[in-house]
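Next up: just one chain, as structure tokens, the form predicted on its own.
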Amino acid sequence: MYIIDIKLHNFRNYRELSLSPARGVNVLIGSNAQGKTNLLEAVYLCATARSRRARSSGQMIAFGEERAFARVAVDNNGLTDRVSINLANGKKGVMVNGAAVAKLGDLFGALYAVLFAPEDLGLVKSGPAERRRFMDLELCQLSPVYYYDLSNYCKSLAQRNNLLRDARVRGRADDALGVWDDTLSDLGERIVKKRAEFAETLAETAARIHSRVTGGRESLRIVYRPSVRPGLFADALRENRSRDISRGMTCSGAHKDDLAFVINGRDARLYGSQGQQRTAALSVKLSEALIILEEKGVSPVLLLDDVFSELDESRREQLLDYTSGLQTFITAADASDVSRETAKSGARIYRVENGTISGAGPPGFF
């Protein structure tokens, strides 16, 4: 899978852009705030209908404009899929091959993309919500069924919490609470099973990548920590009902799960250096790409935002080895950050300046 064409209109600081990227490595060179990350955001938006940076659709529309779009044409095993994300009036419209997508789950698979950005350091050092978000988004790309289970779980959780708050006010539980217990339990069991399977595969793949990227100096272990063990959801909801009513919320379930990252036997969140945490997060993201390749039979597009600046030469070389066979977009502020390594990969180099992308040539072109 690779992107044939990218078109942007009034997207962030891109008034108009049409770009036909290379099938291999594409390097975007430019100073801060010129549009490098905006391009990666647009590609990721087309893959997931989500932005890692914008809280609302309007934030992605160029200042003073009312409408914007991001469009990609994708070669998917010889077939061309076209994805368009249209932004207007605070809303986001999604189209695949000219047809409107009513449910987000129907978008996944048209374009697989894996993004590593500076904020992904939070995958290791932030709270459990960040790690659950990571698992959920990856699993949604891999399985539309998971997306719908997760969506229904969140709706059921909201309904149960409403009943818990009502029960706290009235001093007794409504009979409907049992119905939502059953629904939440069934959905939770399916979600935890999928997460456990994913975490096991992720742990094996990330451990191998991390060892190679660090030259064998570090070992990475990933441990899935479900709030409720599989098979015990219904029991947990029943046993904790009194506590849940007193707090007005469901205190256990899939919405409380976590992942632990352990480097050389120590919790990376508490004891890892920033460099170790960054490398662990990068290993996880590269694992995402390999898992998609293995499970879906297509190579995802890899988006690496400012990843080289804090890696030594050895780790850069190891990283580029994993981009082999993947269409990759790499951003960097300075050509010196990437010139030596990208020379070996035959990368295409672009200059990004004030919302325009110019030139395409080999390393050292600029």
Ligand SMILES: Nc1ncnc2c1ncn2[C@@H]1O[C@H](COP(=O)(O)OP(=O)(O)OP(=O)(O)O)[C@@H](O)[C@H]1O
The other form holds:
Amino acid sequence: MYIIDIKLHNFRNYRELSLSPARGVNVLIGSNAQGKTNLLEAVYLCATARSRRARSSGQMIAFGEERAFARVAVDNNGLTDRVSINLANGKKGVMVNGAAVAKLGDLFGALYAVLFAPEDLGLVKSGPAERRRFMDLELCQLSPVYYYDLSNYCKSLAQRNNLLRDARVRGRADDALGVWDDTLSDLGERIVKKRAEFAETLAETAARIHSRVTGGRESLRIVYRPSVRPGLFADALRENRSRDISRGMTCSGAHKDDLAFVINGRDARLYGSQGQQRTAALSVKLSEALIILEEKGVSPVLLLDDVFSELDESRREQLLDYTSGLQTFITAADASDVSRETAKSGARIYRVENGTISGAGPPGFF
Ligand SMILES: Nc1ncnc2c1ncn2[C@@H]1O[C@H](COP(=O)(O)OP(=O)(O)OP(=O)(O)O)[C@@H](O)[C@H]1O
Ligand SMILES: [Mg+2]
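Could the form predicted in complex with the named molecule be shown next, to go alongside the form predicted on its own?
Next comes the full complex, this chain leading.
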């Protein structure tokens, strides 16, 4: 799939934007704070109804304005899908092909996007919450059922935790706790099963990519570390009940899972160099794109924020190899980041300046 058209209105620093990107690689060049990341944010928002950095939808509305929208028209195997995200009054309205989408799960599929942003380094470097968030976002895009299971799991977890706190105060557990244990363990089992399958495919693909990008010098192993092993959810909740009551929270479950990244036999979080962590994170993102292609039969749109400045020439070449066949948006601060290889790939170059995008041309255009 590829985006035919992007329209923004009062989105961050874009007053009005209408852009028809190329089917292949689109390079967005501009100084700091001009709107490069904002454009990628808008596209990602249309794919997932989420932003990586906005805490509230209001933050994406241009300063001083009350409403904003981001719209994309997507070619999906010859059919056109239109996604519109309207932001107003602290709310986010999602429309697909003119119809309001009540459940976010129904949005996934109209546009698949994979975003690599500098903060994705956190995938390897930060704590487990970051890695769970990554797995969840990817799985939500791949499976609406996962999305519903996960939102129900979160709601059930909150209910169970309320009952645990009540039990702590009253000194005894309510009968309803058992009901929530059953719900939570059913959902937990389903989530863990999906995550395990996803992690296995991811591990295989990312290992291949990482090895190629590093010229065979490094091996990357990704290992899923569930907090409760499959099949043992109900037991774990029962066994840990008194501890959970005394802490007023559920101490084990899908909300405690982790993924380990191991490079050349050592935990990359503890021992990896900056460059190794970066390459691992990028390998994971490229794998994600390949997994979507494999599982959904459609090529996702690749959004690469500021990756050029982080990679040496040979890694850039390898990276561009992986973008072939995928519509790609790459931001760069400097025109010199746009290498000869990029030129060969037939990329279209845009200049981003103060919320405007101009000039579609080959490299060397500026
Ligand atoms: N709600 C908003 N309304 C208007 N402008 C905004 C809003 N939110 C952010 N901005 C502006 O957008 C600009 C940042 O844009 P963006 O993050 O896209 O920059 P960038 O081109 O990616 O820069 P860099 O190269 O530094 O990453 C900032 O000047 C910021 O003030
Ligand atoms: Mg930026």
